[in-house]
Every structure is written in C-alpha cells, then in structure tokens.
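First, one chain by itself: the form predicted on its own, in structure tokens.
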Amino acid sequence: MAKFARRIETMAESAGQLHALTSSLAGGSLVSFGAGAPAVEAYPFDKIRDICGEVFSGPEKGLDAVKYGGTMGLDSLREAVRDCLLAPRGLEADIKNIMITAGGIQPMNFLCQLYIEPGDVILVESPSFIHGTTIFKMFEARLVPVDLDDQGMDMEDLERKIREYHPKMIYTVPTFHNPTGVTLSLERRKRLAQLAEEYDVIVLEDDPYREIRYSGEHLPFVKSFDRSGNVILSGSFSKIFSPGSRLGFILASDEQIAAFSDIKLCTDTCTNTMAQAIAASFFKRGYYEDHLEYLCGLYRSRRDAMLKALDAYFPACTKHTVPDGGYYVWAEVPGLDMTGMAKEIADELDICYGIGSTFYTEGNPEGSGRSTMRLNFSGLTEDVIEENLKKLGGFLKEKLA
C-alpha cells in the first residue's frame, strides 16, 4: 500500500483527540457535557418545514436550491450576512466580499491553503479550539501558545511571540472562546488590529458564537478596527440556524476573498444549494431577531443553572469562568488529574467533558490543563445539569477528601 502523505501523520494524535471529542456529539448512553452542538429545543423545525414547502413548491421557485449554485454562494444568504449578521454589530461590509462556505471549519482550511507553507508559524490561544489547531497540523504549521486571561488573548505576550518568531498568522476566537468561554476586551480587539497592520501579520477572527451573548454588551468584531486587509472574519451558521446545514462565511479583502474564491471552487465548486435558499428564506421572512432572543434565553437559563451547581456542589478550590454567552464554562480543579480521571468517572457516573489538555498544543508546559474541563451547557436541561454536576462534584471531593 502506498505511504500516506506526511501531513496525516502530523495531524494524527490531535485527529484522534478531536474524534474522541466529537464521539459525544452521537448520543449514547453518557451524560455529556463534552459537547458542543445546539439544544434539541434550539432547532427551528416548523419554520424549516414551511420554508421547504415554499422553497420546493415548483420547479420555477425551487430550481435555485437544486441545480449548482455560484461558488461565492447565493446572494440572498450573502445579503442575510451583510444585513443581519454583521451591520447590526456595526460592521459594514460589501456583499462581493462575503463567500459562503461549507460551516465555519472550511475557513480555516481555506486560510491555510493559502498562507500556509510546512514550517510557518501560527500563534494561537492557550488554550485553542481543537478543530482548529489540528487543521493547522495537517498543513504542517508550527504552533506557539499565547496566554489567555479572563480579558482574552494577552497582547504583550502576542506581541513578544509576534518579534521573536515572526508568525505567518494569528488565530483567535475573541467572543465566548472555544473552549474557556471568555471574551476579548475591546482595547485588546484594537490592538490586535494594530498589531496586524504593524507587523502584516494575518489575523483569522473565527467568530461562531458572537450572536449568543446572555449578559453585557456587544462587542465591535476586530475586523471593525482592520485597516490593512490583515484581518479575515469568519463566521457560522451553525449555532444560530442548524449544524446540519453546515454553512458558514468569510468576510475578506478583494484579492483574498478572489482567491478563496479560487480554491473553493477546486475543492467542492460550491456550498450546498438546497441549505443555503432554506437559509436565506428563513432570514428573509424576519424570522431570525425572534429566534435569537429565543436562544439567548434557553442557554442564558441552562447557563446559570451550570455555574448555580458549580458553586454549589464542587469541590471550594474549583475555579471556574463566567461567560457572557456562547456554549462553555471552563473549570480547574487544583490537585486532581482530571484527564486520567475521565474515564474512571464516566465508567462509574456515566458522564463526560470535554478533557481539558486536549486543547493544548506543543510549546505549553508538560502537564498543561490536566486538572481543567470544558463544560458545554447548552445540550442539557437545567434538572440534568445540577443532578449530574452534584453527583460528579462529589465524587471530585471525595477524591481530594
């Protein structure tokens, strides 16, 4: 059999830890609070239904959704995103700068098709979304963490990684951070733009969860303050639409996003028709402003019922994050190894989480994030969440009795 690329061998042990995360996401037996995707309540059925029936009522207005489609995506969707996603949080942006992409993963891929030779620098958060940093492996880039507090990515610390090892781009997820829930101050968000234009450096602003905010304000997105073209913005559907739908976007200069353009069409020509027109119907008829206020108050709910148990039921020296918003609470539990553990507790309480130093890369200290979990709240209703966070609680204090 012919030897595999050497890229699959690079990406291969954080590949494993990410199948091992998205497992969760199947179902099963397990109480997990390792996951990641909507509540079952979050998904809009009906709307959809009555969109299909619309959309699939003839072969006139139903042509668009089945036949190829353009490879930037349907302008209507492109529309929805300029007005519904990014002007109401005072960004203004030209549709012909807007593709729409297979979800908010295919971005990333995209990014480092273009920018990425084996061997360059990517610095990235510590700790960083797995789903990214394993892409970034796959493509052979070098990563270097940079420190995270609960203002978000540090910028003195970027700015010394930046001058000594001259990275090819910049990966942050600035708005309820995957996977510790904190978001990036605003004066950190202008600096990061500055330090783009300073030192031409590309900055991915993967922003998936920024619609899903419970408390405090929004936010400009960096990408506000990008002067220099040097800040590219992505976003999903996913989160506030459907998964299912896998559709996402890029928001890009002219050459970029013609060049994103490029490799997209030699990838897979172009996003699935058929979701994109349900999407862009269901934003089209007004439906979204009401589905957001209903999301933002089903997780707003099942978010304090999560941070209510961790007080509550957790060991006193638990340390925990507070998010404004999207799906996760990050938590550390000082002398216990919570990533040998994780097996040991869902044998015996049928729960998981998201393993903490999974979402570390190379070049953290050795042990980085072994007494650390991501809690994902959003999947599980608030009874679920205290009776199985004060069964696990228990059983930690027990461990540390």
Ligand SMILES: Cc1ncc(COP(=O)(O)O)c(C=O)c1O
Given for the second form:
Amino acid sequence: MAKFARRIETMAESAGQLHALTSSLAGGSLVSFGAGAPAVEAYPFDKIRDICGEVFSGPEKGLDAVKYGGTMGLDSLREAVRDCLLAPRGLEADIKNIMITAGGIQPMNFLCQLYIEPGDVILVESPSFIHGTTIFKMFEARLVPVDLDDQGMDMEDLERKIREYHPKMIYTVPTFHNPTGVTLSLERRKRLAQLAEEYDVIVLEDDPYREIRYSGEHLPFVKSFDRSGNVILSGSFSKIFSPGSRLGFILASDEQIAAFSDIKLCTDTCTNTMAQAIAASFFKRGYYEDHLEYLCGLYRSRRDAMLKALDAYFPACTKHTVPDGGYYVWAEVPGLDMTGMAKEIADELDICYGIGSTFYTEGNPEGSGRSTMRLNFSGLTEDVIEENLKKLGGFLKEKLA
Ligand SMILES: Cc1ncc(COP(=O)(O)O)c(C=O)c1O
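Hand over the structure of the form predicted together with the ligand; the form predicted on its own is what we had up.
Full complex below, order starting with the chain above.
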C-alpha cells in the first residue's frame, strides 16, 4: 500500500475537528449551536428557480454557463462584486483585480501557494478560524497566535510578534470574526495596513461576514488603507447567497492577480460557471439589496434572543461577546471545562456547541480556551435558542454549585 504524503499528518487533527463541526451541521436529534451555515429560510430558492429558466433560455441557451470559463471568472459576476459588494462599502476596484474563486476558502489555499514556504510564520488571531489554520498547517507554515480583544486583533501584540518572528503573512477575519464575533476597530484597520507596509508582510483580509450587520456602522475594508499592495482581500457568496454555489473572490494587485490566475489554471482551471451565471443574474436583477435586508432582519432577532438568553440563564460569571453582525457569539464560563464536558452535554441535553479550545493554535498556554464555546445563532429560531440555552445554562449552574 503506497504511503500517504506527509502533509496528511499535519491535517489529521484539524480535519478531525472539522468533521466534528460539520457533522453537527448534519441534523439528527442534537440541537446544534456548533454550526456555521446559513438558516434554511435564508436561501433565495424561488428567485434561483426563476433565474435558472432565464440562464438556460435565449439564443445561446446558457452556453456561458456550461462551457469552461476563464480563470478570472465571469465578467458579470466580477462586476457584481465591484458594484454591489465593494463600492457601496467605499472601496473602488477595477474588475481586472477581482478573481472569482471556488468559495471563500480557496483564497487561503491560493495565498499559501503564492507566498508560503515550509517553516514560514503566519500570524493568526487567537482564537482563529479552523479552516484557515488547517490550510496553513498543510503548507507547513508555523502559526503564531496574536492577542484578540473586543476591538479585534491587538496591534501592539501584533507589532511585537512581527518584530520577533518576521512573519510572511498575517491572517485576519476583521469583521464579525469567526469564532468570536468581534470586529476590528477603524483605528486598528488603518494601523494594520500601515504595519503591513512598514514591515513588508502580506495580510489576508478574509471578510465573508461583513455584509450581515445588525447594529453599528459599516467600517471600511483594511484594503481601503492599503498603499503598498500588501493587503489581499477575500470574500464569499456563501453567507449572502448560497454556500453550495461555492463562490468567493479575491481582490489583489495586478502582479498578484496574474499569479493567482496561473494558480487557478493549474489548480482547477476555472470556478463553476453555472453557479457564477446564476449568482451574477441574481445581482443583475437587483435582488441582492432586499435579500440582504431580509437576512439581517432574520438573524438580528436570533442574535438578540441568544444574548438575552445568555444573560438570563447562564451562570453570573459567564462572559460573552456582543457581535454587531455575523453568525457567532463567543462565551466563556470561567471554572468550567467546556471542552471536557461537550460529550456529556450532548448525551444528556442533546445540545452541542463549537468547542472553544479547537479554535486555538499551538503556542497558547496549556489548556487555553477550555472554558470557551462558539455559539452559532444563524441556524436556530428564537424559541429553540431560548429553550436550549435555558437548559444549558441550568446545567452549567449546577456544575458550578
Ligand atoms: C472566516 C471564514 N472565512 C471564509 C469562509 C468562507 O467559506 P466558503 O468557502 O464556504 O465561502 C467562512 C465560512 O464559514 C469563514 O467563516
């Protein structure tokens, strides 16, 4: 039997954690606060059905949607990124700098292909998005955690770590961070772009949640403050349209995007043209603005229900974030081992959550994050959130008694 390549070993632990998270998406009797998917009610089924009819009718019978596409993606979808996702948030871009990718995760792979040699240091928020850290480890990067507070990545700690470790890249989810829900402040966004330039480090600004805001003002992209080309922005259609369409994008400089185009060609030729054609039409027909408003309304009341239930039913010592958008609240119950108790809670209460410690990377103090949880509210109704957080809170209070 041929031996597997070494990189699979680096992935095994993270893949196990990811399987655990994704199996919590699969349903069954468990009530899952561990998921990270849109609500079933959030998919624009009727509109997609109409659009499909349009895409495959007319003289060309949807030729663009079924043949191989260019490596950069359909112009119509790149224009939608420029006009509907970037310009309204204050970022002017040319479509020659926008590439459509297979979801918002593919950009992480592509940045590693372009920049990362084995042993290179990548600075990541602590805690950080598991998919990202899994990919970085697969490329044999060395991950160094940077402190995070309620304003996002701590810029003093970041600069200290840049000086100490000479990283190749900084990975950040600046808006409604996965897993904590916190958002990088305006001042820190500016500072991050400055530091990237000053120390010549690449920043991957991974921003798939930014559109889904329930309170507060939209903040500029870190990329808006980038003068050196060191900041590369990636986004995704998964949370605002459909994750099954596997669509995302990268915005980068001329030189970088040319390299990404080569990488795309050598990796998977082009992104799914059928999904691109349908998504492009969704934006062209002007459906997006209303859909986004609907999504924000749907999730806002779920977020509010979660925050209210945490305050009402969890032990008084519980600390939690108050996200202005996105999908997640991060909660910590000091004195309890939420990692160790996850199985007992699933067996006894039929409830699961994102196990906080799995979002931490090496280099953290022993036991880091064991009293934390990532709680997803997007996929559960207000009633289910209230009822199950009440049960969980009661259980935790007994444990502390
Ligand atoms: C931090 C982060 N980045 C990127 C993505 C993009 O995922 P996808 O490849 O499904 O578009 C997600 C989705 O969960 C995410 O949470």
